[in-house]
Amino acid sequence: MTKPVTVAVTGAAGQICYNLLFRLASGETFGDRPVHLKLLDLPIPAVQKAAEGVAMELMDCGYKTLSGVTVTGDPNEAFDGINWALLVGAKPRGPGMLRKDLMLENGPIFTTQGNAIARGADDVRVLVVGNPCNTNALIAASNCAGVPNDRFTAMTRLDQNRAVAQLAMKAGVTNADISHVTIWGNHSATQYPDFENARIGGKPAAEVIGDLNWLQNDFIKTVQQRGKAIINARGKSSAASAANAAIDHVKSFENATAPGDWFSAAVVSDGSYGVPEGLICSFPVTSDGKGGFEIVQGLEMSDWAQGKLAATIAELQQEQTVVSHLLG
């Protein structure tokens, strides 16, 4: 019998996870391999009860690939023996709260989770979704002794998917016609959605669209501020699209990337493109489908694009300074 893929998911009673967990269990993400889900949320009776209700629904789906569900409020139990950790749960940014304040509120959560992953998992990949995800991933990795920091990633796939959709709509084509879209830097309003290396129907995106002003302004601002626009429109943050991006991220690491293609993910920098080593920064990435990945090398960037990259790197460095006392 095939050994189950054991996946811990935090914030299990939340709205992102309600859109995520069923797709992890169904076979969509890991194929026909059995999946054991560990649902972690706050050790508060009402929250645990809600997570147990989600577990009941998962079981009621009758998925052939779901081998078990564990509900817990204990990180040590949740992360014991896992293969993937999807760190979704985090305190949301409240009215008037500065990004710095959010980092200081959420930092201890990821310190605790990093320590627990170190104790319980010796072969694990970690995806941080909870914001600010790049810096939260840096905190978790820094507090996870014995687990290589290249096992920690943060999610910029949602930004990539948003960029794909915007390019497709502007060009009057389908999303399937868009390729080689890269998100550089931080999952924040400083991120740089790279249109210079993107392709539409195999041709340079800038050539197909023919409107540099739109690309340098409206396109980038729309992608950077899409999360805020969704909150303004529906009164809630992105849930289904965030869950979908998490699934895309996991599948991209679980499967070998097609030759010549790449995807966006925030990974630990090795110094590529002048990004300081050790920062969790979004790059174009390829996966070998066996747990290894590489940052795509040699992409050309104009002076203008390099300025955008420099700005988002500067923000990541500022965030690193803010949480320096939490870095083990």
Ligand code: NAX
Given for the second form:
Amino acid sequence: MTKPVTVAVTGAAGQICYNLLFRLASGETFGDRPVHLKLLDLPIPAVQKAAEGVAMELMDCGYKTLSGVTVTGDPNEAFDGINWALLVGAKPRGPGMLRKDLMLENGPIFTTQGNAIARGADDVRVLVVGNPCNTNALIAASNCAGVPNDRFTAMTRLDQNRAVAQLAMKAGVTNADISHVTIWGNHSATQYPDFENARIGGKPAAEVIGDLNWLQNDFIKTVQQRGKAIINARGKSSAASAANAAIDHVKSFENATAPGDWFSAAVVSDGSYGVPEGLICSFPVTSDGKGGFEIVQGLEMSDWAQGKLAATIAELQQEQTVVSHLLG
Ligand code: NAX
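Okay, that's the form predicted on its own, but what's the structure of the form predicted in complex with the named molecule?
Complete assembly follows, chain above in first position.
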């Protein structure tokens, strides 16, 4: 029998996981390979009970690809022998809470989990979804001795998907006509959704849309502020679309990228595009489908776009300073 892909997912009792776990188990993400899911949530009886309920529902789907489900409150058990860790669980930002306070609240979760991954796994890939995801990924990577930091990624795929949908609506085309959309920088309101390199039906997006003012202002702002707009409308943060983006992220790394194409993911900077080495920054990325990836080189950016990139890098650097005491 084929060895299962073992996937640890944190925040298992939360709303993103309720949309995510089923799609990891069903065969949609890992094809016909069997999947063992390890669900981690807080070691609080009510929370564990809720995670157990999710595990029961997973079993009740009768997926042929689901080879097992483990529910635990112990990070060491969760991360033992895994191939992927999807770090979704984190405390939500409370009313009036500053981003800095959120970082200081959530940072220690990722030192603990980085250490536990180091103890339990070697050939592992990590996706951080819990916010602030870039900086949480930086914390986990720097507390995970023995696992190379290029195994740690953070999720900007939801931002990419949001940008695709906005461009398609404006151009009056389908999402399938949009390609080469890059999110640069931080998964935050400073991110830069790059329309200069995006294409619509293979042509430059700016040429097709013909409205630079909309692209430079409304488009970027809509994508940057979309998370807030969802909370205002739904009363809860994005869950199904976030889970969908996490599935897209994992699939993009698991499979070879089509020649000439790319996707957005926050990965460790190697100094490309002047982003300081070591920051976990969103770039255009290609995957070889065998565990290797590359940052796409040579994309042109106007002075205006470089200003946007500089602003989001500055924010990542500030965040790095705030959590410097947590970087191992
Ligand atoms: P929920 O509050 O519904 O669920 C979070 C779950 O994490 C809870 O069950 C909680 O008990 C658990 N948890 C907390 N600390 C934990 C720990 N130390 N170990 C294991 N589990 C722990 O939040 P949900 O809507 O699922 O969102 C989860 C995270 O995703 C949040 O940080 C949120 O900000 C972030 N998001 C990131 C996005 C991205 O694009 N990168 C978009 C969506 C989302 O906002």
